[in-house]
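Quick heads-up: it's one chain on its own, the form predicted on its own, in structure tokens.
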Amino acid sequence: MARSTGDDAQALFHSLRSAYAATPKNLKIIDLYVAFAVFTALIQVVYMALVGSFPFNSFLSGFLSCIGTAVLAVCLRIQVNKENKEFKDLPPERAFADFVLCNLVLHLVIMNFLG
């Protein structure tokens, strides 16, 4: 029984890898940016757990900034994806401008929260 589960997991990994190989380069770059933002948030959580959270506003601002940026990047990825029929009339330049504007608003709120 365990052998079949391992084979199934390997087949699933292989199919995901082959499907991701066909992903356009600009979407892969956005995926890398999302992974970096989430990784940075995880590093901040580990640092807070090890060292402490004396200025809790600073930790919360940094963490929410990372997660908010990742969410906005996922929204950008959805809008830029050519296979998504919902945003077919939206040019990529407009989607990127929305991403930049929303990031600006997010970071203004984060800076305001810092005090």
Contents of the next structure:
Amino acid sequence: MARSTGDDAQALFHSLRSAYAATPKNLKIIDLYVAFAVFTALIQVVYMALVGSFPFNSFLSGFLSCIGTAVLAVCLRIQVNKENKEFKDLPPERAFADFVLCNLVLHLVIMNFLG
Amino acid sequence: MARTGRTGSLMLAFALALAALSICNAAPIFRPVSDSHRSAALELFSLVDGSFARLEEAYEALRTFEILGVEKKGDVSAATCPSVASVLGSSSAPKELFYALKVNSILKCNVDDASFEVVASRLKTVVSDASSLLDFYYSISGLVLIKDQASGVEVLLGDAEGTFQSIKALSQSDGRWRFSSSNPESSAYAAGLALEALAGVISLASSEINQSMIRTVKNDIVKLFDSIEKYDDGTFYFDEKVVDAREHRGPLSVTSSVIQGLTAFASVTSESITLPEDRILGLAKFFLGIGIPGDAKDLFNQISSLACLENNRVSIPLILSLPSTVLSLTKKDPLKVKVNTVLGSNSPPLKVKLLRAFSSVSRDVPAIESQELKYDPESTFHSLILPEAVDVGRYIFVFELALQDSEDGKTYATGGQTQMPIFITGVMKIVNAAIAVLDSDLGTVDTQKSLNLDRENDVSLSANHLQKLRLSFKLSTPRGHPYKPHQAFLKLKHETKVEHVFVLGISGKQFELVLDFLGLVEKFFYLSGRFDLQLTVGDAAMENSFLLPIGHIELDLPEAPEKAPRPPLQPADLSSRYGPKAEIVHVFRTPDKRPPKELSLSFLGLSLLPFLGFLVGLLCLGVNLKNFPSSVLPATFAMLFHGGIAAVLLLYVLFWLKLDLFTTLKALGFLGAFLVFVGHRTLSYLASTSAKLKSA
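Could the form predicted together with the partner chain be given as well, to go with the form predicted on its own?
Entire complex below, previous chain first.
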């Protein structure tokens, strides 16, 4: 029984991996970027858990910058993904421009809040 | 019966108070001009760079110094004469010429007759054309001054009677004058100026002026004096009925103007002007009653008016003054009186009689009657040695002046009877001073100590609340009469600085105070302990008033019950209340604990790891820059795009480090606009390339 579960899990994992390999490269870059942002956020949370939240605004701004940029990247991914019928007519360059602009605004606010 | 008795005593007290008040008000001292006026003149009339600011001020200063006989420091002539000459030489207003001529009459600058001729002819034109009172005044007075200073110059008026009429036309029915026919307000100040101008016209007339006109002016003067005002102390003065908002003239300048006009007019008329004697004397007292004015103009008005009164043809006031109004019986001071004119010169031969002197206590029975004072020619004092029977106290002395030459009675004003307040002091005799502690009801003496009130005593007594304290002494005047001093107190002061004051009662010569401690226990706030005793006896007529500690008493009072009143709080020690307070040490909020530096730095490094992971991942994925445009223009735009983004991120770093939001936003605005343009170009190029690729 356990073996089957383990085998099932492995099989699932392999199928997921092979499916993922089929994704276009640009989407993989975006995924990597999201992972980077989330990991940075996690490290900041661990640090705060260790030393306390004294300059809370700093913690918030760092954390939310990571999360915000991750969210924007996800949006970009949605818009750029060719399989997404909803955004068929949206050129990816336009989506990328939006992504850059929103990031710049986000980071302006973050820098102001950083203190 | 009791009620009427009380109202009766109330009325008596009220009457006594009124009498006391009237004594205070009715008899002030007027002293003639003295050296204090001279020193005040030197102080008030100050020179700016050796000369006066205006000729008017120069004239006021010089005239005051001339009257008072003060020697002016420095060479005023050298500084002032040039401005006098320039004013007389140029065509100035009549007012300027008037003051220049006034100054010249005192300084006697070398002005040649030719200038005087020009000025005289100018002033004569003003006289014939004048319509306002001030024009008449300045021009006529100027001509009179030229007449005195330059005898060769022709100044006589052609139509003197016409000028006289024109000035007289401005007079009002109440004796005052208007300044001009267009100005309806009448003023006593203007009356003074008009009288002086009329006097000038009379002296400058080439032919005799009609006597009836002069008589009408004399009637005007009498009517003007009907409107004179007076104070309670016998001084008379003139004041304006309507206060002119533009130029307020107080009673001093108004009265001064009237006096100058009156004396000028009286000096040119042959018949005398009769005015009540007390008016002239009252006017003199008004000026002397000011004392030493603090203002230069007030001093000038005072001194010049007194100079007019000093020898005038109406009547010359004589002032009776005393160098000292306090006489001591111990020193056997004689009563000294001086009689002078207002400027301090000697009076004509006269006798001073002391009609009566009555004390404030018994007004009906005079203490001294009908004494004549002896005159000492060397010191010019009239003096009298007080009779033996006179005792200490406040007195009113009534004097009368009798001129030896009966002719002088018309020339001089003596003022009838003059009242003066005199204070006679002496050493009081205090005997039989004793302090005793008595047992309450029976009155038997427990302890008795005698006191010597010439010096401090240190008597030590003790009593409890069932006993009484008695203090007694006899006080009498140098002549042996009883006297009630103004203050006779005994003060008990506790160790805690709580004080109680008791007034000593009097019967005849005996002073006595009995303190029954049984009744005073509550008043003393039940404070037992040591009380210091202090006796005060004092009066203005008493030369040996004293405030002496006489000892202390140990009082044994019962315990205070619960509801007893607490003694009043004593004032806190001033240095403890107003001195510096303790230093405040600020307690700051404990700063939050910061993590150790190493931990923070390690986490900094740790947070950079994902970025490195990202870069490694990118390499693993095999990113390439193949889509980077190769041709020049798009490549430039692409570079600029990336450069722009980098610049914005750098701007953010600077913003975090040192810039403020507004500078950042400004820069961001420029960079953003640039970036939008460049980005649009790049991305549209890329889009078009990929579209071409797709279609192809």
